[in-house]
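Take a look at this single chain in structure tokens; it is the form predicted alone.
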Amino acid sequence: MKMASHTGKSLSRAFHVAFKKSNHNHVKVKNICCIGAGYVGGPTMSVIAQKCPEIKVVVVDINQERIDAWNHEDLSQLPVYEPGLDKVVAQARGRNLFFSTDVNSAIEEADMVFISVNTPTKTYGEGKGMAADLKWVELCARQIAEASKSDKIVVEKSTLPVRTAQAVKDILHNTGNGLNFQILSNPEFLAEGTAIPDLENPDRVLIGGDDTPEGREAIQALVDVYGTWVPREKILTTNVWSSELSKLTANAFLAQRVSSINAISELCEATGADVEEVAKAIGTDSRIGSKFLKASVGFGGSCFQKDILNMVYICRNYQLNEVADYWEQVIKMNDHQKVRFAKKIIKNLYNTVSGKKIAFLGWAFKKDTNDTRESAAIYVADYLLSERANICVYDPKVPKEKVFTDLDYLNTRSSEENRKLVSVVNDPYEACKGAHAVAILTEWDEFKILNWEQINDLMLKPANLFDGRNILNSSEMSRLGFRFHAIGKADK
């Protein structure tokens, strides 16, 4: 898109109405718009308000239930559940922080608007189980054109694919009133269940925009928000399309660490190595570091399988076909490892599990979130539900019908089906009562300080339990009696 230039001059009168100049001669902003109250919109949003007491941000999403949730008095009963969250929203909400359902208002009001809303995996047509689905997208842009009356800055939070800003910037000035628009992406890089101290002390801050004065100046602006509390060697800049492929390219990374020490954990499991061991010596290596060594039942979340699809569908888009591959093995290696973990319940309950209970502790995709996008554990209760198996699931955070409009979802079978197999406790004793086996698929801190002596004697014997989280000391629960698997180790 050809955008008008401007010299300083008419720069400063373009924006005039947007923004009160700052005396650095680039633009304050006063008045920030997300839209999209979810997982990143939420939290991010709160951490900037809390900081940033003179900006007035307002967080805005048509579910209204949603909204009603990030409004109510009882702070436990937020959306998003991240430790440390209701802290920070009661310090800022009723303040400068705001949640609403009039979207129009809260654009027309911005000086930058931030889109933060769903891109899952396309599953429909061209690029179907692979591309982003960039519907939600689009309708913001096209929402932010309608609703805007003054120049704005757009900045892109969702995680998209390389190159969107373009598309974006098409939709606003096509259909933005001859506005000036300036889109920045500014990927985000937080971990669930520690999305407070990843906003509060971030390893980067990336922040992309056009290498124009408008768009230096816009990128300023983005870097004055976040240098409120931020190291300035910490804020990175860069051009639009190196922002938007480092954040693909980080969450592959990430991944491909978690598929390689899985795999190593079958090799382990082969020759009587134990992966944890291999993962300390070789975590030792400044070269490699030891994060993103824990050997599991797989990773999960919206991130890093979405992600490194995304990046696959892009490189077959332009006959990368090499590298789309390598990329895609990660995948490959992470499915297989959630079906090697239910294949190994499977085996050692005698080859069947036709009609017995199974306990899962953990549905989350990680501890402490209530998030459960791409959990393993769908994915291991949807292979055990085929062979028959009843499942009983606690989590302390997920909700009993998230569980089953997770299995819904996959669409193997029907919705009454799934509540006749599966079964949603509040209590972990209650869950594993009667047992043929416990499965652990999340690693809640809670799971390790259970009583595992009562939760053997109340199980049918021989007592199956299988860590797919290594949380558990093999030896001592050999000890209490349980026949242990766990992964990367030698059964005891």
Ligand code: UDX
Contents of the next structure:
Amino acid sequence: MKMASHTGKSLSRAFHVAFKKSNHNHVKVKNICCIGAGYVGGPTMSVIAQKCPEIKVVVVDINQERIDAWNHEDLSQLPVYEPGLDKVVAQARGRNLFFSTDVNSAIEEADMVFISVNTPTKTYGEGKGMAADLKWVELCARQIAEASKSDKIVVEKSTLPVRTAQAVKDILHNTGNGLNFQILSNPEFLAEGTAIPDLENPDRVLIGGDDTPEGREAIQALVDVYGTWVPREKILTTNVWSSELSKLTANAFLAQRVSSINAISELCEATGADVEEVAKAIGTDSRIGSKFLKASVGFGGSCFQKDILNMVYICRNYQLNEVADYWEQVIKMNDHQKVRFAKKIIKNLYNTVSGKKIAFLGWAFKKDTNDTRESAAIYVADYLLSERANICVYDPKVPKEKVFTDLDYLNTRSSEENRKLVSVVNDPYEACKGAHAVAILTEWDEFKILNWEQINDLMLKPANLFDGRNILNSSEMSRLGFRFHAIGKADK
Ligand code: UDX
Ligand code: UDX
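Okay, that one was the form predicted alone. Can I see the form predicted together with the ligand too?
Shown next: the complete complex, the earlier chain at its head.
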């Protein structure tokens, strides 16, 4: 598929030469490269490869360790834990799914390149703590420009601020040896923990592209990829900016629902109402809907906070201060919920946790993932550690070192101090042994079926149990002798 360079006039023709045409006179993608083998790139490409055996999919990453883990013979060692992912990888890996660190070769070979690198909130300079750091995306664009010898469709998979595609396009067109690059936005809506079913049966697939003949052709090429298994009516096509903004908006709305129900949870605790009863009552209204109404210790994950901060930053740039304030409140409410949970623990332990052992069940930001980014557990722990508590963590999927890296990253205290105050164990009963309090931070199913009577016996009395996810039955827990504290319910 090697091509000569083209002038602007022959772009459309060049595009046709570059890609093998299908019977329907469409550009047909044969080789996909995805830069970034993370929580999004890895599972998404695995499913594409599984569903489209005729397309060769190469997932590349600069992180050798991560790629080695993706190639590990033992599928329990994959770097991303997602139920069902191991089976998908087993089916496609080595057939038409490959993981590699050879970024340039994979780009060169591909007709379509996905950018799926991380875009964390900036930790320095202008927009610090608010704007997305697009350093990796820009580097990817430059690398694509350098490594390309033929025209490409470049697909933004990373969540990006509105108008990033323009910047990517600019870089590619100015450094890309006169090749034709079509930029598409194809935001990912999968939720971690349910990534495989979300990818196999998405509510919708969103593809944004230019409204030009070449743009429409590129959109169609990606529609055809998803169309292999997603019904056509679920594939929405828009302009690039609508697509970029839709992703931010979807996450902002979802996060807003969690903050809304969490706000009500505090009111429930004050008034004696039960947040689960309220959620059920309002959720049966079809205009409101029943999903995403679970009160919790606070939302986490790599997307919600980052995307809202991003949106707030963009709004401020356009001087839309009321809009910015409105969305910022979702984050403030979430921070408040985490602090409120920590304060509740302290208050119920006679206003001091200094030197006391507090067991943390769960560290991941939600169940069925080993991802801990922005997990509420980190912030609740940090608050309690500043009160000199001793924390013992058990999480079924999060490795010990990750807990320390998460705490060290906050820079609240030295790494040595974190290691002195925190321990991480492989057994929930060991975590709870001799504890003054147990706090549930993640809703892992296995926590529901622990032997809570035994845990009560192992703990110091009075045994305080704080259920940050409302997974346990309050009457049952108080019958077992716990002082039971749920979210959005009167204490038992
Ligand atoms: C995704 C989205 O892409 C991001 O925008 C969103 O905010 C979070 O979800 P995710 O897959 O979860 O990112 O991120 P991560 O698990 O950190 O994976 C990104 C990978 O890209 C890493 O493995 C990193 O090594 C790799 N990377 C980063 C590169 O290969 N090249 C780079 O230049 C930068
Ligand atoms: C989210 C979006 O759902 C997904 O579409 C997008 O692609 C990425 O961001 P994710 O962050 O992986 O997905 O998980 P999600 O299920 O949305 O949960 C986010 C956080 O909200 C978790 O901490 C979860 O525990 C919390 N949450 C969710 C609640 O506290 N209550 C709820 O009712 C729902």
